[in-house]
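Here you get one chain, nothing else, as structure tokens; it is the form predicted on its own.
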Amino acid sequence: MNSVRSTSWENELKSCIRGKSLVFLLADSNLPDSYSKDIVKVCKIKNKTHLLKIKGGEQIKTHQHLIQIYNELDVVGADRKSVFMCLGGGTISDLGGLAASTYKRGIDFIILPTTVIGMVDAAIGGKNGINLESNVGILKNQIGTFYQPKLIGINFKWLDSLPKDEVKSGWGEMLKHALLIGGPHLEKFKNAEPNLASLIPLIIDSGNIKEGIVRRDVKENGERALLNLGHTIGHAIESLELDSSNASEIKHGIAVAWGIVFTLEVSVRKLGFNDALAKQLIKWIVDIIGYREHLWESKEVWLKMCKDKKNTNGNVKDVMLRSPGDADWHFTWEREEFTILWEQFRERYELTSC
């Protein structure tokens, strides 16, 4: 996999759409109108362009929204020489990427991320997908494809409209990368505040960490599983929030950060992670993300974990840390041990238990 990220997004965009029959732009309606207008202005110089706006968020990652996009592509006459472009955060590129990868068996795909998570994580690596409404509730990212974009255009000005909670959510994914790589990058990241002024200088480095891992293991047959650090618990928490119609209460990166806090505690017990360092890291993380009013009971979290897409042969898989920069993606949970550890965890970090 070659790098397709570029901060000279406008010139690269012009190159990618040259000769295309249609530019289809899916944009988050939460964004300032000027963002999509600037993109359409560039595209219309040489290409027929169609803009579809939908409100981003985890609630759009459904079959219904996917079909809506297919129908819109059909109505405007998109064909195999068309290009599909996403302007927004990870939910827009997840949904749009799945549409692009499957419409007429695949059309060219461009991501223009407007969130920190998009720039450092969601846009990188070619994972696209929607959630599944199953007999145990909503399950994260169960339906999807591996389909690489032709361009990931980075423009830091698109971050200006981000709410503070979205910036902090991006910090949670950057935390994951920092712990996976360790060393000087982690030390630099520990000195960064969860705000744009502090994070923007680290965004390219953070994205490079993910890109390097993905380049070596595009379809997650091995090392790429490291990028699931914090996500087994994080996705379970998100799914439970979605089931209870509280999708706006916890952002993806915050859920991942809670998953990482739990991972650090378990890693001390199971992999010999340095206890003093773990406590230091946990305090740093919790001071930023704050205690939760409610953490779900172990039986509810376990039910979601059992449906995690990483699992094989009925085994609940997870990622643990021996130390920063040294992770194990082969860890397997036993239900009884998870139940004990999670309930102890809830007592420490749930406000109603404090």
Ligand SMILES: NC(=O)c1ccc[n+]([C@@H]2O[C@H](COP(=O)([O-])OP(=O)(O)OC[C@H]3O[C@@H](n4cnc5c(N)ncnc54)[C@H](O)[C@@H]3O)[C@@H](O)[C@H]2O)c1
Contents of the next structure:
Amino acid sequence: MNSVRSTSWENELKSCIRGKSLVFLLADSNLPDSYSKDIVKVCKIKNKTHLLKIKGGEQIKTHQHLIQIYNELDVVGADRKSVFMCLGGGTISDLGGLAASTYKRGIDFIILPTTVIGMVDAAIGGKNGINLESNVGILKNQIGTFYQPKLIGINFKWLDSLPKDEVKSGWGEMLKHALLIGGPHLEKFKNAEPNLASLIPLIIDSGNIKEGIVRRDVKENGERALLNLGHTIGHAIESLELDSSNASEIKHGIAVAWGIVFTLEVSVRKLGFNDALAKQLIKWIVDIIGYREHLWESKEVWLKMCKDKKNTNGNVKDVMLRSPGDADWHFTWEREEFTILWEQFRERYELTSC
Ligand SMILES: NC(=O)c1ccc[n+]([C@@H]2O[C@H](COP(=O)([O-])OP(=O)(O)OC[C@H]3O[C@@H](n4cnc5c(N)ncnc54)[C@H](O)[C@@H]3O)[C@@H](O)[C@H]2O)c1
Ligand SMILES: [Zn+2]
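Return the form predicted in complex with the ligand of this protein as a structure block, the form predicted on its own having already been given.
The complete assembly is shown below, putting the previous chain first.
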């Protein structure tokens, strides 16, 4: 892994695009125009630059959007010496990363993340991907590659326009890193409110936790699977909401936080996680994310879990915790046990049944 992650993004950017035949900037149209204008201004000094704007969100992680990007690259004459730049959150960099890694077998790639999730997670580690519309509905991130960006350029000012619920979603992904590392970082994170003022000082550390894990296992042959904490359930819930055209209903980080609440409960039973600590953590998390109107039935969740891309030989894999800072990525689910535990969980946390 040889990406540079830097807060002096402008200087790094200039050096990354030096001598490139074309800068292709894919930007989220939900962003204030000034963000892409500033970047185009920097690029245009020495480079031919093309801007494509699309509206970010989970709905763009499709092969149709991928093909739209390939066509645009073709129309503007991008070649192997071109550089592909993404300005946006995780959906823009997941889609753009796949385009960059496959167009003409791969062109240079830069990510300028504009969400908390982007800065602490999606931009780091070189995974990209789109969702698959399968015979059991939408399946998250089933098509993708490993492809490292040359630069991850961080500018906290870009977070100023981020809606509050997206900041909270970022909190959910930062929670995952805090539980994986435990110790003083978790204690600091527990004292942080899910708002920008509290989270910004923790963003670089949170990203470092991911970077450390990825550096030791770039292609996910082992330890990197830890980063799926909360994601087996999280992705299942997100996919079910996408199927029901409720794409905006649950944010990625909130789905992950629900996955983590369930994981903590199961970890007490299966891995001896301290019961009192789990209860304390669960209360803290649920107080922030709030109860849900609807959590899906076990059979629906199970169907999605069976298609999770971590699974091998038909085993449904998950990540559990022995304690904060000590996770196990070898956990395998049995359907019967999952069904009982999930239905009990739903009863506790569905708003309608409280
Ligand atoms: N590749 C990875 O390793 C990885 C890791 C974590 C998450 N992800 C993926 O990332 C996605 C979630 O990331 P996300 O929350 O950044 O998604 P996102 O790109 O959908 O951004 C969330 C919303 O905020 C808007 N937005 C983005 N930046 C903004 C800004 N600065 N101001 C105003 N609005 C802004 C977007 O238009 C979108 O509506 C999921 O698809 C998830 O699977 C990937
Ligand atoms: Zn995630």
